[in-house]
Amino acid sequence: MDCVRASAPQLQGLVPYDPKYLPAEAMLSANENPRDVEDSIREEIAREVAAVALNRYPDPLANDLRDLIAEANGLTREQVLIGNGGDELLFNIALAWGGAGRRMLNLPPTFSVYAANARLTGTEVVNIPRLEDFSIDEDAVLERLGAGDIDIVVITSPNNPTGECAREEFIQRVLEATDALVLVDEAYFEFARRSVLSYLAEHKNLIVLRTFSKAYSLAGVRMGYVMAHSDVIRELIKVRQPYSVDAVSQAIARVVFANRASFEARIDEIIAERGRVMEALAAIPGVKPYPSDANYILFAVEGADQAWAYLYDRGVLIRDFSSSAMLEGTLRASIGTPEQNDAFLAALEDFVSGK
């Protein structure tokens, strides 16, 4: 037949996630580490990958990597689960704790994938909008949790795209106020040097998500992990796709995680550059940067959409949120190398000055 019946109703009107990944000289749009894995580690990776039996299925649960992560964080293997990037794990959480008749508490503006996953799984989204300065409306969140009908709470710390960490005291109060699964997305925690993982020992409803994509320069490999109570991990294993993390990715991640200390200098450089770029943005007339604990800075500027196009014409790709709800008039720039950051700042200064 020259037709096909309609797809599932929850897909109608859903806009696919689009990172607007375009070629540019300075790639400052996707919050990646601007520096690739160093040569000595790549050589070790090559040896490990060469030993992978490509004709065999991988370890379904990546247990060797689970053991490495567990040991580094004072946990057991049963408290760690590996995923094909953090994205797979976010969808698994929606599958396992969401569904028809269930509710997810969301704190927009934040990562749009949370709400998209809820929609795909038939989960109702309860939004508690952030305040004007993008901080969490803590009282409103705690009051809403008092109804006792929330199944998943999502707190991104640092928040993407606005940049700041949630207050640790607030997260502790949330954990004490509800039996909902409380997901703390710490994809950027290495740049904040702050984590709530220590609360896992006393709160069974906490799950912490992290990734290799940012600090560890492995955005192209797709590797993420969650840490939680073993009972929570067992439920997630029920919904995950078998063999979702391939053997080559597992080998690469094992090498990188074993060598994670070598990434510290690069992380320190990004943190230092974040401070420098923040000061430079604040000094440009008409530009308002928002505080950031991550490897990116959200800022407001008049004519933000024109600014984005102007920068792209100058070879600098940043992220345009100027038409997004609650983010109108804003752009987000990832922290790149000093040279890339200089190119970004120079182009933005030229735009503002009308050159």
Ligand code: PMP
The other form holds:
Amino acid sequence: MDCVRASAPQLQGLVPYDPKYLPAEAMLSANENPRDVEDSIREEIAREVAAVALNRYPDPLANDLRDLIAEANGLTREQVLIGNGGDELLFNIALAWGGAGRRMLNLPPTFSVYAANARLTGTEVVNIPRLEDFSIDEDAVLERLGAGDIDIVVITSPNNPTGECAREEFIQRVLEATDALVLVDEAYFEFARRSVLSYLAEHKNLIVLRTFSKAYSLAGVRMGYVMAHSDVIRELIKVRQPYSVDAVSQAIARVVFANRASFEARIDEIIAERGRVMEALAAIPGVKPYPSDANYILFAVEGADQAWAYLYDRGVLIRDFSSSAMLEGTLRASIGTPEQNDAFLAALEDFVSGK
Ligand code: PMP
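Having seen the form predicted alone, can you show the form predicted together with this ligand?
Every component of the complex follows; first up is the chain already shown.
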């Protein structure tokens, strides 16, 4: 056969997720931690990895890691699920709570993966666009939930790419207003030092997503987790790929989680640098940064696409959202090391001043 029949209809016109990764001296496009895991922890990782039986399948549920995370958060193992990055868990949530005839409430502009997963699973997306300043249209969300036909609500806090946390009082009202599964994506919560995890005790419909990719410097390993009621976790276990979290990644994550206190100083550094970069951006004529509780800053600048190319020529890779819906004219820069942030700011200043 020199032809093949068409793939599933939901794939027609679907554009695969593209992180737009390019090599650069200052990689400030993917909200990673600019610093790799420190050497003493890497040595411990090497010892743990050396002890892994490579010929055996991994523990499907990564129970040792589940126990560590559960204990640290005052939960039981049954309330935690580990995934191959937060991304896998987002897909599992769409599989388990979405599907034909089901609806997801989304708050764009936000992380594009939610809508892509909805499309793949045949879930209808109900969009409540954010307001001009990218805050959530809280009244519109609560009113829409009143109809009682929403199955999943996604609240990203801090929101990617716009930067700010959702208000805790709002999340509480959402949890009370609906029996939909309320996903609070806290991929960046360590940089906000704020979480709604405590609401789990009273709200069976809350699921909190976290990742090792940002604060814990493990984007290369693919490790994320969710915390929810054990009945919710049980449903997610039905749809997950049994061996998606490999034994080597489990070993690495166990060591990093056990050593998480030693990441605090670098999280503090990123938070401090975020303040410095924010001030510097606000001082550049024609540049408008949006407030951020995360490890990145979204900003508007005249000629944003040219600014992106100018920065890239100067060795600074940031993320171009200038032609994305509701984000026209904006770029997003991750907070890097002080040196990388300086390179970014200097290049942007030169672009604006026409040097
Ligand atoms: N949620 C949000 C809001 C994100 O920005 C990301 C990473 N870009 C993820 C989840 C998933 O992260 P990971 O798969 O690396 O754990």
